[in-house]
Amino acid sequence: MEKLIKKGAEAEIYLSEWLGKEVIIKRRIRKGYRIKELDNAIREHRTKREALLMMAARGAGVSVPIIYDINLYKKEIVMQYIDGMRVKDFIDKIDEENQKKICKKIGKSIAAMHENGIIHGDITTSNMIIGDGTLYFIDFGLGMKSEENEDRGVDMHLLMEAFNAVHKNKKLFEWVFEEYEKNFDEGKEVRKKINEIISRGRYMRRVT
C-alpha cells in the first residue's frame, strides 16, 4: 500500500513497504509535453544519477538513506525511511549550543561531499533530517559530479540564502562554513566563489 506524502515538479514521494520494511519510494513523473522516448531517457538518466550520487555520498562518509532497489523501468528509487525531523522544522526552537552542534555536522558533511566531487544541488534545511542523532541528507535529484569550485560555491550560496530566508539566527551559516573550511582544503577558494556569486547578483552582503 503506497501513500503519497509529497508531490513535486519532477517526482512523487510515497511511503510504502518493501520486503517487510517501511520505505520511501521516489518516482519520477512522466512529462506529457516531452516526446515519450526522450522523456523516458531523461527520467531514467536522472534516476540513475541520483542513486549513484547517494551511493557516492555514503562512500564519502555522509549519512544518506540506504537504497534498497532501483527500478529504471518505473523510474523509481526505493530507499530507507528515516524516522526523524527535518532540520528546517526544529533548528529555530533549540538553544544556540545545540544549533552550533548541528551546524558543525552540516559543514563537515558538505565538506566530505565536495571533497569527493559531489554537488548536492539543493542544499537546504528541508533536505536534512535528524534521526537517532544522525544527520541525513536527502533529495539529490538536482545533484551532479563536479570538482569545480564554482559549483561548490553555488551549492554553499544556496544554503546561505536558505538560512537567511528561513531561519532567525543569522550565525547558523557562519558556523556551518567554519566547520566546512576546517574539513576541506579548498574552503577558502569556495568562500571567494560565494562572494563572486553574491557580487554577480548585486547583493551587498559578503561572507567574512
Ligand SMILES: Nc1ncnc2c1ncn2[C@@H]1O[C@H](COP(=O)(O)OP(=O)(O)OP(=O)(O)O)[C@@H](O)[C@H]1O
Second form
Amino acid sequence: MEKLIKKGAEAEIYLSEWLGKEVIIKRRIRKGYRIKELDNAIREHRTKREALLMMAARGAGVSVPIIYDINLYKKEIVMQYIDGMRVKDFIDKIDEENQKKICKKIGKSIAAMHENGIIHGDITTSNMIIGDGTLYFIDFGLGMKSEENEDRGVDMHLLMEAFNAVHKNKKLFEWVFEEYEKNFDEGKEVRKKINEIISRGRYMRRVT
Amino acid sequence: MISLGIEGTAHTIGIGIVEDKNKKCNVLSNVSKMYKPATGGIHPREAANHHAFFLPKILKEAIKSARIEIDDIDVLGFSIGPGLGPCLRTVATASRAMALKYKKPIIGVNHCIAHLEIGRALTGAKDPVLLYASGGNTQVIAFLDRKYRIFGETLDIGIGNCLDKFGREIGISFPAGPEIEKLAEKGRKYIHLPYSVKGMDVAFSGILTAAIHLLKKESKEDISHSLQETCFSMLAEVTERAMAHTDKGEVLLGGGVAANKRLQAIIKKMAEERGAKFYVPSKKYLVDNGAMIAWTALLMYKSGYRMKIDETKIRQNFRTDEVEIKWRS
Ligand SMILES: Nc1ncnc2c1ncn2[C@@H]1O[C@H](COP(=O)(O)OP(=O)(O)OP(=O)(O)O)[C@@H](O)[C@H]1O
Ligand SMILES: Nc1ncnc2c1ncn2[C@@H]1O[C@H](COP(=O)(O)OP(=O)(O)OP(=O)(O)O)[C@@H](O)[C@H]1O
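Having seen the form predicted alone, could you give me the form predicted in complex with this ligand?
In what comes next, the whole complex appears, and the chain from above leads the way.
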C-alpha cells in the first residue's frame, strides 16, 4: 500500500510500509522530455547523491531520517517516516523562548553540515521536522559536497529569505546565525558572502 | 498608437514599427540586418560600426514598408541594455538624435523584457514562465510582485555562445546553431557529457570543453546530438522548476536558440507532462528584432513611463528585475 503525499517537480513522495515499519519512499520520476540514457543517468546520480548526503549529514551528527533501502533501478530511497511537525507549521505559534531554542538547534546543525562539506541546497523551515524533540533535516535533493564559502552563503541566504518571507518574528534568522557563527569558524566569512549575494540583487527563488 | 523601436544590443540592428489595435499588437514592419564576424567571435566595435552604417537604410525601409510617415509615430523606443557597450551607444545616440529632431518621446527599453513582451503579445500567452535562450543570454524569467524576476540563469556563457563556439571548432561560421541542429539530427549515439544544473542555474563552459575533447574520437553528428540533448534537458529542468515554484501553467520561448526544433520539442513535452501550455513565436520574433522594442516601448509609454534625454544613458548590465512593470497587475 502506497499513499502519495506529495508530487514535486522531480520526485514523488509516498507514505508506505516496509518490513512492518511506516516509511517514506522518495521516487524520482521519469521525464519524458529527456532521452532515456540521459534520464536514467540523472535520476540514478541524484538518488545516490541524496542518499550519500543524508549519510554524510548523519556522520556529522545531524539528525536525518534513517535510510532503509536505496533502489537505483526504481530510483527511490526508502527512509524512516518522521512522525512530527514541520518547523514551518508551528514556529510562529510558540513563545520566544522556545523559538530561540529551536533556532539555536537549527544554527548548530547547519554549522555541523557546512563544517563537514555538506551543502543542503534547500534549507527552508518546510524541510525541517521536529519529531520526539529531535530536529530532523529532510530533502537533500538539491544538495552537494562543497567547502566553498560562496556555496555556504547561498545556503544560508536561502534560509534567511525563507524566514523573512514566511515567518513573523524577524529575529529568528539572527538567532540561527548567532549559533551558526559560534559553532563554525568560517561563520564570519559566510556572513560576508550573504551580504555580497544580497547586493547582487538577484532574486534567488520564491520560498514557501 | 504607433511605436517605432530600434534594437541593437549585439549582432543585430533592427527596426520595427507596431501599433496597438484593440489592445492587440499589430506589427507594421520589422526589418533587420545581422553583423557576421569574418573570423572568430564578435568584435563589439566592428558590430557598432556595422549598426551605424545600416541604421539609416533600415529606417527608410521600415517606414516605407509600414506605409507611414515619421509624423505618424507616437513614441520612439530603443534598446538601452543589457548588451555590448559600443553597440548600445551607437543605437542610443541615433535614437536621441531622432527623438530631438522629430520631437518624439523617447523610451529606453530593457532588451530581455522586450523578448518576453513580444512573445506574450504574439502568442497569446498570459502569464508564462519565459525561457529566454539566445547567444549571450540564458535566463528563466517570470512575473512576480510587480517585476519580472530571474529564477535561473547561466553562471557562465549563454547557450547560443556555447553552440557557436563548438561550431567554430568544427568549421561552422557564425551563427552555428542552425547547422549544429542539422548535424544533431543525424547523430545516433548519446555520449555522456557533464550535466551542470546547480539549483535553478545552469553552466555550459564545462560541457563545451568536454564536447570539444570528444572531437578526437567521436563523430560531429553524435557530439552535436549529445550536446543538444544535454544542454536542452538542463534548460527544461530549470524551467520546470521555476514553473513549479511559481505555480504558473504556461511556458514561453524566446531568443535565437529557441528557433531550434529539438529545444521546442523538449520544452513542449515538459509542458505536456505537467499539464501546462506551450507557446513559441515565429523565428523573426525569437531573434533580436526591432518590433519587440517598439511594442515594449508602447506598453511602457501607455502605462505612464516618460524619459528625459539625460535619463537615456545606456545600461550595459541592466537587469531584468530592475524595471517596475506598470503595465501588468
Ligand atoms: N522522512 C520523512 N518523514 C516525514 N515526512 C516526510 C519525510 N520526507 C518527506 N516528508 C514530507 O514530504 C514533503 C516533501 O518531501 P521532500 O521535500 O523530500 O520532497 P521534494 O519533492 O524534493 O520537495 P521540494 O519540491 O520542496 O524540493 C515534506 O515537506 C514532508 O512533509
Ligand atoms: N536553429 C537553431 N538552433 C540553435 N541555435 C540557434 C538556431 N538558430 C539560431 N541560433 C542561435 O541563436 C543565437 C542568435 O540569436 P539572438 O539574435 O537571439 O542572439 P544574440 O544576438 O546573442 O542576442 P542577445 O542579445 O539576445 O543575447 C546564435 O547563438 C545562434 O547560433
